[in-house]
Each structure stands twice: as structure tokens, then as C-alpha cells.
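Quick heads-up: it's one chain on its own, the form predicted on its own, in C-alpha cells.
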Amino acid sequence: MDYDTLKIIWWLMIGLYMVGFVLTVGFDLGIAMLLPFLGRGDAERRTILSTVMGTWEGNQVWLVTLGGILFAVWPLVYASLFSGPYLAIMLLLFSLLLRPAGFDFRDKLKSPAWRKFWDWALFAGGFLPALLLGVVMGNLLLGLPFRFNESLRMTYTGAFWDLLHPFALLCGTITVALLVLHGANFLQCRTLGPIALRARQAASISAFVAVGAMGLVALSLFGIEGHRIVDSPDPATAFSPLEKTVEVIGAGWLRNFLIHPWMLIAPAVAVTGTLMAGAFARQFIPGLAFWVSGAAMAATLLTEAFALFPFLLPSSLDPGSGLTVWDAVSSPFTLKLVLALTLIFLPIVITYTGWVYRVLWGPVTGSTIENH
């Protein structure tokens, strides 16, 4: 298999893992954000938490695997991302720890104050990762302030507060609203009565918020500079990121959609899927609403990937130092080895995950909790 073909395959595979992550961990995060608002009293909040209690730990496999594969396939991207905006990444990882702690400790004591504390810790454990993931995606479109020297040693000049650019926060609003929509649709599938009714309302509101933020982001992209490779070695060879020449162009991240109009399918599915998910939730068709909100989130990720391609980590400080699909990748042997392992274990993970959800599926009620 050619080296450039392997690079494209891994661009697609990483996208597949990211979709798996947002589809599974996504509704966990959404439910955590909704917990203090949809659960009126301890019994309802226990019911809400029980909808994900048997599956949330398995969902983390996608996150762990994604990190490992990023390290193996795109080591320069991994190293640059974790050593540049270090504080933001650490805050993201620590905020992800709040949710598992809340799941494990909330019901250890019967004190209302103790349980209320963990309810809000669970909310923070859902809201902060959702917001920060969107902020990271927004900053990829703005470009991160880093450069490489001749020996590929990186210099990063940004500060934590610089990442909270209004455009990045707008992208964070999209991820928060989409994950709330996905979580609310999951709750509609797994609960009955008042909780399902409140989840329906949350799904409708979050769908409109997400679409409004998507429209503002699309308009903002006309005023944001993008990057374009004007000269580069053969993509079928191994070369340093500094060997390419990159120019900065206005509204450059919209360029791929103008050259390849078929790519517009992704943003179209993202917008219409979000609206349809809200509409299906409103009509009490929760199963369809859940799958459509999942498709909308996958299309949103694909929209950003299409806009950036072939860039993975653009640099606002030195565009030539930006990392791309062609120059940030591991050796052909590593790509083939990891691909072979993925083709063996990924179907096993998907099959096992599907079996677990099938076994645990069904409405959760107060009597269900008391009997188990």
C-alpha cells in the first residue's frame, strides 16, 4: 500500500474514532449537564444516572484508544498539542475526571448536601469538557501560536486566556448544545413520565441554540484567515513539516468547499440533522431523534475536518510550521502495524459495545432502581 494512501486511511480512521467518542461519551456528558435541571429530587436524579451507569466506563475506551492512536500515528501532533496549550489540555483532562468520581461517590452517603455537591460536580464534569473540546476545535481554525526550529523543537507563545477567543467560545457553544441535545434524546429513550417530558423540552431548546451558533460560526469564517499549501515534496514520501511552503488567504477555510462542492453535504447534514433531531424529540420519536442527533454531531466533526484538510494543526505564528496529513505522520511500518491491530480489535470493541447496550436497553424507572 502506498505511503500517501496510508496517510489518508489514517486521517479517515482517526475521524472514525472521534465519531465513536462523541457518539458514546457524548450522551454521557450531555446527561451530566442536564442532571441538576431535569431531576427534581433525589429519586429522579438516581433514575437519570442509572440510564448510563452500566455503560459509561466502557464508553471511555474510545477516548483512551484515541489518545494512544494519536500518539502512534501522528506523534508530532500529539507532542505539539500536549506541550503547547498545556494548561488547557490539563484542565480538559482533569475536568473529565469529575464525572467518574461523581458516578462512583454520589450514592456512597445519604446526606442531601453530599449528593447535591456531586450533582453539581457531575454538571461541571459534563459542561467543562464539552466547552473545552469546542474551544480546541475553534482554536484549530484560528491557528495555534507555535513554530519549529531546524531540529523540529517547538516554541509556543500563547497563553491560556488567549484560547478563550470569542470565536472559540462560539464553537464551544455548539459542542455544549449538541451534547445536551444528544443526552436529552438518550434520556427520552431510557426514561418515562416527567423526566422524558423535560428531556423533550431540553432537546428542542438545545437544537435551536446549536443551529444558531452554527450560523454565526459559518459567517465568522468569512473573516478568518486560512492556510493553503503552495509548494510541497511528494506526499508519497517522508519529509519534514518545514519543507513545505504555505500561504495565508482570507476566508481560506471555506476554500475546500468551493473547490469540492460535494463537501457541502457535511455542513448541510449537520444543520438539518440538528433541526430534525429537535423536531423528532418534540414529536416523541426518541429513537429516531437519538440517531439523527448522532449523525448531526458526526457531520459537524466532518465539516471541520473538510475545512482544515490537509492541515491538522495550523500555526498562526509561522504558517510553514503547521502540521498536515502529509508531514506529521509516522513511518509506513508503524502505520501498517497499527492499522492491522485496529482491523483486528476495532470490530471486537464495536461488537461487544453493541451487545452491552442491547442487554441493558429498556426504560429505567424508580422501581427498576429499587429492585436492583
Second form
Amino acid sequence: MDYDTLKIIWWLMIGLYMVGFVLTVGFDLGIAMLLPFLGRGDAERRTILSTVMGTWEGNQVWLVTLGGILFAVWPLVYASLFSGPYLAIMLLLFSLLLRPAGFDFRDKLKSPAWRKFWDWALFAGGFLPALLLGVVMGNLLLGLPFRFNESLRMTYTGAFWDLLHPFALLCGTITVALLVLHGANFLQCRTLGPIALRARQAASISAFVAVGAMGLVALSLFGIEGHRIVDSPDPATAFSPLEKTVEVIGAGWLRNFLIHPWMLIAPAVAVTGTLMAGAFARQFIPGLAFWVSGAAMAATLLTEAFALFPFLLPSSLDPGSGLTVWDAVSSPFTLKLVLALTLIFLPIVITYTGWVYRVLWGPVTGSTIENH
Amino acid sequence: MGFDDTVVNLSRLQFAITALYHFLFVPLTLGLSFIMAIMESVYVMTGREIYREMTRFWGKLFGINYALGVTTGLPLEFQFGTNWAYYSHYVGDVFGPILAAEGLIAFFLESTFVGLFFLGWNRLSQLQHLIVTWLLAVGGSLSALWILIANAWMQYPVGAEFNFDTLRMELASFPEVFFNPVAQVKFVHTVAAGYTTGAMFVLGVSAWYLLKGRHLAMARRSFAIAASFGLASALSVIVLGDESGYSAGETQKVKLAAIEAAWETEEPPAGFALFGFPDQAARTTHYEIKIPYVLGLIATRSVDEEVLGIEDLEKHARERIHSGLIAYRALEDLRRDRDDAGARATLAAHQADLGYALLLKRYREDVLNASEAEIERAVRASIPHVAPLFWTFRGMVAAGFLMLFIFAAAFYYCARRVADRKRWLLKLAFYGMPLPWLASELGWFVAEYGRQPWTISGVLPTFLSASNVKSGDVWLSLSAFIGFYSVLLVVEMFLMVKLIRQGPAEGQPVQA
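Now show me the form predicted together with its partner chain, since the one above was the form predicted on its own.
Complete assembly follows, chain above in first position.
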């Protein structure tokens, strides 16, 4: 297989891992955000938590594996994205730790103050990662202020507050709303009575918020500069990111959609999928709503990936240092190895995960809670 | 200069502290999951309820611990990116796939079935549930296998080559990385240490119940299972630890010499320094007590091969720095002219020593102009500090033998069915509970501190591996880790003690 083909395959595969992550961890985060609002009183909150109690640990591995895959396939992206906006990534990391701690500790003591504390810790553990992931996505479109020296050491000149650009916060709103929608749909699948009704309402509100924010983001993109490769070595060879020339163009991230109109399928699915997920939730078809909200999240990711292509991590400081699908990537040998691992083991993982879900499936009721 | 010493040291401290916290939870998880699987197997084979209750009781303690192992593990993976960005770029091609494999092959298995272990008791058949428990235990050990393969590659990098087009190390042979001899001995040594930790925990808690006269039926059976599983594990740790010594003699001569405070190469067979005060400046060990032959036997499996001392190893480092400089010069030539065939050939011949030239970056950016004095400083710095290694290693070994004694005594008296009457043994088992953690943390220190000044032995120096971040930012994250993890640890200990005091099957008396 050619190196350039492999590079493209891995661009798609990373997308696949990200979709796996948002589909699974996504509804856990959404449910954590909804916990204090949809659950009135301890019994209801325990019911809500019970819907994910048996599976959140397995879901969380999507995050761990996504990290490992990113490290293996795009080591420069892994290194630059995590070390540049250091404090933001650390905040993201700490917020991700609140959820496991909350799941583990909340029900171990009976004190209402203890439980209330962990309810809000769980809320923060859902809300902050959802928001920060969106803020990071937004900042990819704005470009991050980094450059490499000739031995590929990176310098980053931005500060934490620079990341909280209104545009990035708008992107954060999309991720928060989409994950709430997805979580609410899952919750409606697995609960009965008042919780399911409140989840239904949360789903339709968040669908509208998400679509509104998507529209604003699309409009903002007309005012944001994008990057374009003018000259670079053959994508079928190995080269360092410094060997290409990049120009900056106005409204540049919309360019790919003009050249390849079929790419507009992605944003179209994102918007209609979000609206339909809200509508199906309203019609009491939560199973369908869940899969449609999953498709909408996947399409949202793909929309951003299409907009940036072939860039992964554009640099606002030195456009030539921006990382692309062609130059941020591992050796052909490593790409093939990790591809083989994925093709063998991911289907196995999905099969046994599916079995575990099937065993644990069913509406959570009072008697189910007593079992853990 | 391309690096900031404060950032490097703070990042090292942060990684060390987060790893040490993580390592409080992981060995217990490894051991407890196996003990649970053994107990449940007995339940399925004999059909006796009490073994099911035992599995569930120890499972509860396992659960609290497991979640914290996962929580503290997450930042370890991400710190490679946040704090060791240059490392991630330089070796991601080799190191990344191992972490990816760990997630895909092992961690998914363990984490997917852990939920089913707790919630599946009434939803699965006996046999199905037993399989789930075994998959959980096997998944944990497989995880350890991959992580130790990754770590062993840092100790003894094999199967990789430098690529000058991309300025990084690239994977050349995956089987070589997988079957790295250091990885194999490290895996068995560490996993057996985890089993020992689980066994010591169960033994100690059961001893406490026996001393208090509570939950006797469960405690007696748990004590017996822990004693036999623990004896086997502790023996494995020691035998495989010795194997590790042999492997270090072959592959990590500097670490071995530092552990031993072997300043000069002795006439074979070398003696093992039992005690002494190593003095790095004077290059001697005060008040040394040596056992003849033992080191030679451990490190070379012979009486006539040499164990190299620090002075000879420094001579070796000096040669490699000079050879590395030749590689570095060839690299500069290639930067000017990619098609310089002579430079390519020179680089190929000397690339194995390129890392040694990088050691000089601490003293000057243009390493090709390094003076003899600077080369000498780099040579001296290529040997880790001896005293901390000398002491932590001996602490680890002492803790290991003490545990072996406790398990052996427990096993002997269990076999004679009088263990619960030997109060001294029960007390020893209870007060011995911190020993496996002490040994694990010391062992981790020996392995990682003994690798200095390298992140990847002979390939990439630690001071070059760090990210270009602000020291104030790392101070902030470091304090946050210490604060957050300490709270988690206190809460976990509190909950563990509470559950232990409560005992198994709250409200329902266990039938003997």
C-alpha cells in the first residue's frame, strides 16, 4: 500500500476512533451533565447513575485508546496539541478525573451532603470536558500560536485565556448541546416515568441550541482565515513539516466545500440529524433518536475534518509549521502495524462490548439499583 | 539552550508522583482480581455459597481500588504529550503503537468486564460469570504486559532506527520490541509482585478478622487461599527478580553497577555488596560488607565472567560520545546535502551512538565544538547517583524476603490447620500489610531512577525530552495532582477501612 493512501486511511481511522469516543463517553458525559437537573431526590439520581454504572469503565477506554492511537499515528499532533495549550489540556484532564471518582465514591456513603457534593462533581466532570473539547475544536479552526525550530522542537506563544475566544466558546456550546442531546436520548431509552419525560424535554431543547450554534459557527467561518498548502514534497514520501509552503486566505476553511460540493453532505447530516434526534425524542422513539444523535455528532466531527483538510493543527504563528495529514504522521511500517491491530481487535472489542450491553440492557427500576 | 532545567525537573517530579500514586492501586488490582477468580472457581466447582460471598466481598474492595487505578492512569498516558513533547515526537513511532495495543488488546477487555462482574451476578449463569471474572483478571495482567513492554523499550531500546528525513526514531522490528528480553523478565517480576500485593492484602485483612474473632469462616478460607497464592507469587518475584539481575547484567550494565556501587571492575567472580555507604565523590563505598561470588553468579551465571565497574563503563561512554559526534557531523552534512552518500554511510555506521552526542547538549548547543572538559562532564553525568539506588534496591529485596517468610509461615501453619491459633503470625501478617507497597514503590524507583540520565537508554537524554512549557504552569499542575490525588487516596483508605470493618454481606450472617 502506498504511503499517501495509508496517510488518508489513517485520517479516516482517527475519525472512526473519535466517533467511537463521542458515541460512548459522549452519553456518559451528557448524563453526568443532566444528573442534578433531571434527578429530583436521591432515588431518582441513583436511577440515572444506574443507567451507566455497568458500562462507563469500558466506555472510558475509548478515550485511553484514542490517546494511544493518536500517539502512535500522529505523534507530532499528540505532542503539539497537548503541550502547547498546556493549562487548558490539564484542566481538561482534571475535569475528566472527576467522573470516575464520582461514580466510584458517590453511593458508598449515605450522608446527603456527601452525595450532593459528588452530584455536582459529576456535573462538572460532564460539563467541563464537553465544553473544553469544543473549545479545542474551535481553536483548531482559529489556529494555535506555535512554531517548530529546525530540530522540530516546538515553541508556543499563547496564553490560557486566548483560547476562550467567543468563536471557540460557540463551538463549545455545540459540543455541550450535542452531548446533552445524546445523553438524554440514552437516558430516555433506559428509564421510565418522570425521568424519561424530563430527558425528552432536555433532548428537544438541546437539539435547538445545537442547531442554532451550528448556524452561528457557519456564519463566523466567513470571517476566519484558513490555510492552504502552496508547495510541498510528494505526499507519498516521508518529510518534516518544515518542508512545505503555506498561504493564508480569507474564509479559507470554506474553500474545500466550494471545490468539492459533495462534502456538504457532512454539515447537512449534522444539522438535520440534530433536529431529527430532537424530533424522534419528542415522538417517544428514543432508540432511533439515540442513533440519529450519534450520527449527527459523527457528521459534526467530519464537517470540521473536511473544513481543515489536509490540515490537522494549523499554526497561527507560522503557517508553515502547521501540521497536516501528510507530514505529522508516523512511518509507513507503524501505520500498517497499528492498522492491522485495529482491523483485528476493534471488531472483537465491539462484539464483546455489544454483548455486555445486551446483558445489562433494560429499563432501570428500583430493584435494579439494589444490585450494586 | 533548547531546554529549561526547572521544567525538566518539575516534569520528572510530576511524572514520578503520578506514577507512584498509580502504582499504589495497580498491583492490588492485579492481585485481587486473580484471588477473586480463584475463589469464584472454587465456588463454581464446589457449589459452596461461602466462596461466592468471599468473591463478592473482596470484589467490593477491588472495585474502589480499580476505579482509582483507572483515574490515576489516565494522566500518565497524557503526560507524554503534555510534559514530554519532544520525547513523544522523537519516539512516538515506536512507543505509541505499544500504548495503542495496550488499549485495544488489554484495557478494553478488563474495563468492559469489570462492570459486568458487579452487575452480572443475577443476569449470567454461574459459568458465564466465572468467565467474566477470569477475563477481568487476565485483562489486567495483559495490560501490565504491554505497559512493561513500553517501559522495557525505554530501558533497552531494540528494534528501532533513526530516520534523518523525519528526525526521529522509527520502528524497524515489532517482534524485537515485543520479545525484548528486559520486557519479558520485567513483566513476570512486576506481575508476580502485583499478585503478592493482593495476597498480602487478603492475608492481612483476614488475619485481622481472625484476631478479632469475626467472620471466621470467611477469614479462615481467605487466609488459606492468600497464603498459598502468596507463597507462590513471592517465590516467583524473587526468582524472577534474580532473572532481572541477570538481564541487567546483559543489557543494563550501568544500572547494575550503580545498584551495586561497583566502582571498579573486580576480578571475577564479583562479590555482592550487602551493606555500605557509597560515596560518589570519592568513588568508594565506606564500611562495605561483601558476600563473595554472589554478584558474579546473579549477573553472569558464571564464575569467570566480569561484572563491569563504573570506571570501565565511563570509558565505554567516552568512546560512544566520540562515535556519536561522528554520527552528528554526518547528520549536519546530510542536512546540507541529502544525497551525500558518504555521510549516509557514516551515519548508518555510527547512529547507535547518536544519543551519546546529544548528552553534550546540556553544555553547548553546537555539540561538534565541545571541549574535552565538556565531554568529561558528560561522561561523569552518564552514571546515575549511586547511593539512592544502592539503598532502595536493598530495601526492596529486604521487604521481599520478609514477605516470603510471612507467606511461608502462613502456608506451613495453614497446612497443619493451626494458623488461626498462631497469634504472632496473625499479627505479623496484619502489620506486614504495607510491605508489598513499599517493595513495589522502591522497585519502581530502582528501575526508573537507574535509567537516568536517559529517558530512552543511550538514545535520548532526559533533559532533552521535555516540552517547551512554562515552569509556573508545571508548578500549578503538579500541585493540583498532589492535592487531588491525596484527597482521592484519603477517601479510598477511609472507604476501604469502613468496608473492612463492616465485613462481608452486611446484615446476612455467613454460614460456615
